[in-house]
Amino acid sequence: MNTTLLKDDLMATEVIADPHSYYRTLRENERVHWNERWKGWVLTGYKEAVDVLRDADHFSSDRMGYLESELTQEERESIAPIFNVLKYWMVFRDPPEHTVLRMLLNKLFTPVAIERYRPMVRKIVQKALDKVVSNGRMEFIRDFAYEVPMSVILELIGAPDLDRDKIKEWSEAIGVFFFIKADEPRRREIACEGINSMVDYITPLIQQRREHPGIDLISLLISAEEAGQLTYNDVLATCVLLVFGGHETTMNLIANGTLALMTHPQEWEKLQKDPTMIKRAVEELLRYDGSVKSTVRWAKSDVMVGDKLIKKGERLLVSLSGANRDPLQFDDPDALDITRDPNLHVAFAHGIHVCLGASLARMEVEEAFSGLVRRISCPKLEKTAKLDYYPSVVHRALKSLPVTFQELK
């Protein structure tokens, strides 16, 4: 391998800001890499990846345990926090609990399930357009992006009215633990305050549809605990993971299609002319720069993946991103083309634990786009802005899209 390509550092600056080329100079190189820096194997090719991801038998996503196998008993009580709650999270479970929780919330995530949400999904998208159209500018991620997906949410657990300020801010904060890189000051301590004050603030919520039952989320995961289907940790858990995961991957996705279809107003163009071509649009902008860049996996025993050995206990990072920039999968892959069909991309992940929102996510993305290429003109990055993403492994997301645009007539 020709490693004078590589730093090898996933948080480079230059690797942050543009892993697209850092993924193809790993691939072109080594598919299945160890990364000496990170203390584990980095995955970039599609078949890779696609291997790994369905073979539960040999990959745990057990993330909480390999950590607390990994920490002392003094680091463990330090952030005893994110074990009490996170440990419960369905995306870091191996069957047989995960099978049971996933096939509990699988019902209610269907896409025919989903898909009754979209009228709501739809005036959420217009009051947010109302409010920004007239103006010609706009922070597209808190204007926008942010406003939807958290509106969504908010209204399936059914708390519409909860600050989303607060609710912003301690999700920023759990996201440090997760996305942040290691050396960050107070790194744990800042995400053990953002899970207290979210367990504080749904608590009673959880309490007053106990006594009080309606049809939202919340509702229906105290009625499976009812039925002796969940414990109370399950239903606590998934309302965090909820209001958590319901909205960040689904605004990181709006921000990085829009700023995709800045960089090509000719396909932003293309889906103005013919709206009828918005889910293939959607599935492409998944593809070519999802929210989600990774996801980790430890081995349960030696394994072979591609050409190496992967030993029991040594760590994956499973690119994502790199998987669907493959060329041995997809034609031109660098290339953004909304009419790009077959387009069978991980930017869900893939196995038992493909992303349980999938559907969700997609119905409210094809809402935004839809929305906004009927309201506005394709945006333009304002003059003076400067684009810089989150230092994270795992999520590609930007901190500010400060856009300008002309409403449409």
Contents of the next structure:
Amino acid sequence: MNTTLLKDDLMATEVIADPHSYYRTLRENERVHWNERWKGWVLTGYKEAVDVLRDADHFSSDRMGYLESELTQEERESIAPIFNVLKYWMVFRDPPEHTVLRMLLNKLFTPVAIERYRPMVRKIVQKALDKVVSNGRMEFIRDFAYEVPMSVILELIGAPDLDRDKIKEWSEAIGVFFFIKADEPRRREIACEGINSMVDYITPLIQQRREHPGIDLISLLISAEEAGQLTYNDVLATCVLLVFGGHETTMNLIANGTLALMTHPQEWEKLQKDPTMIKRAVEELLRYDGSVKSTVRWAKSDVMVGDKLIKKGERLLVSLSGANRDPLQFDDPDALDITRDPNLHVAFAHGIHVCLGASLARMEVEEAFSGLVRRISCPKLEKTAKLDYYPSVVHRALKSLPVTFQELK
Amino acid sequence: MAQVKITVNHNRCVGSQLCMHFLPAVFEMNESGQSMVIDANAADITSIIQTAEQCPQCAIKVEDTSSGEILFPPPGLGF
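Could you output the structure for the form predicted in complex with its partner chain, given that the previous block was the form predicted alone?
Up next: the whole complex, starting with the chain shown before.
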């Protein structure tokens, strides 16, 4: 067994920089591995990941419930603002509550429902590109990858454009609790401040929509509440989730996908020559270096995963990045091939918790890359730039991506 | 009543179970946690199409067996 591997430090600099090599080594050695440091199982094989994600009978997503049980009364009180919102998030709920919520919210996010937003997204992409294409260089994340999904979510909830920087700041604060800076000592306080600010911001928006309904997502949620299908807490928590989840993961997906194409310029050119490849290309970018590297489940009873017995209450880190590079599922998994088909990756997870916003993310990323290949040459990393990722087990998030390119006329 | 053929593409189905919850008489999960059709005649066409629409993966195809017309998904939808 590789000794470096068994340091089990999921936040080690080299693991953050190149998770794929780490998870490959782990998968080749032990597909279901007990990580002593994290005190849980790490799954890096595709079959094992899919078996767990599709089995909500044996594996729980009740993150708040498990966290609550580990804390003292005092600790629980100190993070009450987080609990009071996050316990209503669909992603942390199990059936039967999850099923009721999902069946309702799903209607707003089907591929058919999402298509109506495509012209709006196309305009946002054009506008973002108009601002930068003639410069020949940009900080890709700030100028494009962030710009597009943030503008889309503001449109979807009907919030003023001026609020984007505040929303970004609060989302980052909430993210500290889960994803980024797991070693930040004040992470709970920071997250509480973030969630309180987000709630203070969203509460009047909900009130406004209740008085003057529109066709935005908040209005749709309120009508479900008024029909008795949702509680007010569900509406508020879902709005926070939409704002929080609605931009950062998509931003990272656009950035990671661009970097993947920059390092495989022949794939960029293929897409440029034949834009009809866009849908398959997006699936491959999701598989190759998606924005969510892992997700967590808890065993509800003693259960076998692969060749290991998982005991009731133990937690499992399902490595989506690891599963997406498993050679037992994908031929030549470390190659980027935008024509890959079939491509049943797990970038949005599988099972009942498959990403609610998947169709929206797909459409945004399709529009983003269709716009990019039409307007600019394959970008190149600025000569002095170094790639640096945020230290997170969950998010695959570049800090910045300064690039140069040529405008296509 | 027109007959329909329902196909679930297992290269796309991720086992969201939504089809099963919306139309339990028509859809069930197989041993791998993917959807399968147990009775295509157990619901009316409108409900079947509405359920196919709920699939986040566009994995469900609905065809009119007599005309061969694809009732869902419309061209270009999905990925």
